[in-house]
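Below, in structure tokens: the form predicted alone, a single chain.
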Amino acid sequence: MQFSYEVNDSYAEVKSVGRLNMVAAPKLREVVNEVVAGGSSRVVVNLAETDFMDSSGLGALIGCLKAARQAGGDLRIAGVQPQVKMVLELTNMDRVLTAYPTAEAAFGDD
């Protein structure tokens, strides 16, 4: 699992490549916490290249959402693949983590 991030004008985009599971979840939390600590409280996690997520990955996303909101911002997800979408729907977390088609669209109306 690889993570990278880019800070744009109004948000930071964290790109996730690979499987978001119990091995990768702590790294996602670390990267998002680094982004938020750097002053970007509006974060988009781009999951376009993430084809699998388990409960640990879901927990990491919720933890990252909490960190962003505590900093006065928000966390949104983009490019959600079918298996990840299924996990979100089965847990009803799709109501909390609204999926957007692209990272640009996630904060496009704000």
Given for the second form:
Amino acid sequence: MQFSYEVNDSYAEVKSVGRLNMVAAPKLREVVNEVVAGGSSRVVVNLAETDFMDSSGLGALIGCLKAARQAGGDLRIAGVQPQVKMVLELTNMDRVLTAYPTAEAAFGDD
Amino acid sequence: MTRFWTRLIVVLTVILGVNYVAWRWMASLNWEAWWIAVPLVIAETYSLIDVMLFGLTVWNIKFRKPPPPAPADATVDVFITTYNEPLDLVMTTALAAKNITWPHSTWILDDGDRPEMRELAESNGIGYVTRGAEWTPDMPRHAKAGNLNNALMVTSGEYLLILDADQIPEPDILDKTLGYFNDDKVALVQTPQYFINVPADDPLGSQAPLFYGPIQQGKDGWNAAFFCGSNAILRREALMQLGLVGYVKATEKSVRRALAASRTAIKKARRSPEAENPLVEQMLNQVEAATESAQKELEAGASLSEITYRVRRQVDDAVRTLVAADFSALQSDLEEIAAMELAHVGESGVTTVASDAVDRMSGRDWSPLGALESVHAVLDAISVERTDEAQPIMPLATISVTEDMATAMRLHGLGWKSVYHHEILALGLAPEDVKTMLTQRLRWAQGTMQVLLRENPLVQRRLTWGQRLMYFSTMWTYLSGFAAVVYFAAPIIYLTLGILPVNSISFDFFIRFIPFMVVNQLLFLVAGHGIPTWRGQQYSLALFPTWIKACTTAARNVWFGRPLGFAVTPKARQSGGPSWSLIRPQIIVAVLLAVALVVGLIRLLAGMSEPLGTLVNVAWVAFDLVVLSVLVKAVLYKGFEPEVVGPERPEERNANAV
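Form predicted alone done; form predicted in complex with the partner chain now:
Expanding to the full complex; the earlier chain stays at the top.
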């Protein structure tokens, strides 16, 4: 699992590659906290290359959402793959998070 | 074979029990003394249902074979929960945990946040976790559940072994249990709680051989083995899933509630004097429109993060517009604002308001108008951050002081399986004095009743009927305090006043009652393989004040939000002499029983009562007194003497009978 991020004009994009599971979850939280602390509170987590996510990964996303919101911004997810989509539905998390097709689209209307 | 005999006796018990109680209801009630006749028959019906639920439990008794080996790369975190236990006690457990053979990380979860504990842990290479900064003083702490939830966020093992501070694990505890998780649907493996500081006669009724035996094995047969808070292994994925589902539920509920409350708040704001200002009115209209469209989006199924984000943005914009308009209208204030360093003179020489001034003045902490304060407060609640909890994801249930039962029930509700592994793999310490023992029993009973009142298992649609009844069965047993009062009162009333709750004590009575009683005792004997159950039977009656108190305090807590008066069970023995005052109600009952005995005999000699009725009631009183006598022993108990050896070696108790 690896994370990288890129800050552009209107948002920061965090790329998550590989398995976002209980081992990677704390790392994701760390990266997003770093991004938010750096002044970019509008964050897109790009999951296009995340082929597996578990409940701990989703839990970390919620933690990150809270951090971004408290900094006055938002956290959105994009590029969800079938397995991740299934996990979102299984936990009803699709009631909370909208999955945007691409990182560009995530803050497209805003 | 055991299963066959058990089932046969269960069937007999039900037939004979229904035969007796039905006769009691239909043909035996002494309506002239309805005030004791009806309570007694209700108490007897209660007991019949209790034994039927026990019968149902052991009907499916499951004797498991050892599981297959677990995959070698399974990762485990061992959690030792502590609050105020002595450091050496915690360290003994922690070092034993460190010696568990399966590769793992050991963590002390110190809710007492003690620097000495941290130091000891670190110097022994053991992880140390205490509540993070997000657990601010205004957040609910949720005791042990909160402690575990906090640790779940900072660790990453696939499986979690949970140990109370006094539960010393065997090195092979994980080797013997992890294999059950090869079944992907297994979320929990519970092993027994066994106490090494208990003498053979167990004066405080600490061992629970019936529960950590036929009852758990029976529940296991219904896929309803309980989580008992310690000596259990849990699958992280299952807990996290529980946390997520709970988060979504709580968030949706709070957003709905906040949207409803904001309508009320806006209505109220419209009635305030400031609302006459057209700017304010316009702003209120915008806020109202925002919440109304949010409500529509919610019904249409839009995601909660989108809805809450939009509301927040629209409201912020509206407030900003208002404040900005206010500024332009108040030119004369500019100088003053300049003095506040919020404004500066622009390049054109015209004084302008710095753009960030508006931002600052419309910030959440600054309410431009008194009337908006309430609106603001409500709008803050339209969020997905679960601001009323320290962390949004709370995997272990927090609806009860006994988080374990509620958590297991929710796991079962999500379709997970549980396993009861009948082998002692951790050795613990039981309370050594009556006061601590009573505190502990009260806490268990309160927690169980909280779950019953908050999430009644009988109406949990996602549980099977077997599971519902297994949870309900345990809750039902805690109602025994009320029945006990009646069982004490009835013979006292007969012996002193001569009032019989039944028409007559006759052949009809004995022919129905005695077979039921015999088969009832036989059931416990066969289902329990002869394990001692008498101590447990005594305590279920003798602690009636505790059970009643648990029911009333839990009901007040759940229905009226009153505190439980909850206390952590102290692990160290409480000092002081015998504390008779703790069992005052039982002493009063015992005195009344003794007086009734004497009066009853006098009445018999005076020819005022019939011999048979007196005999039955004297026997009944004698039984009650023997039951209560356990408390004399308990109060006089001076704590465990190490030279006295416990009932058997724990290894020999491990009846993994197949």
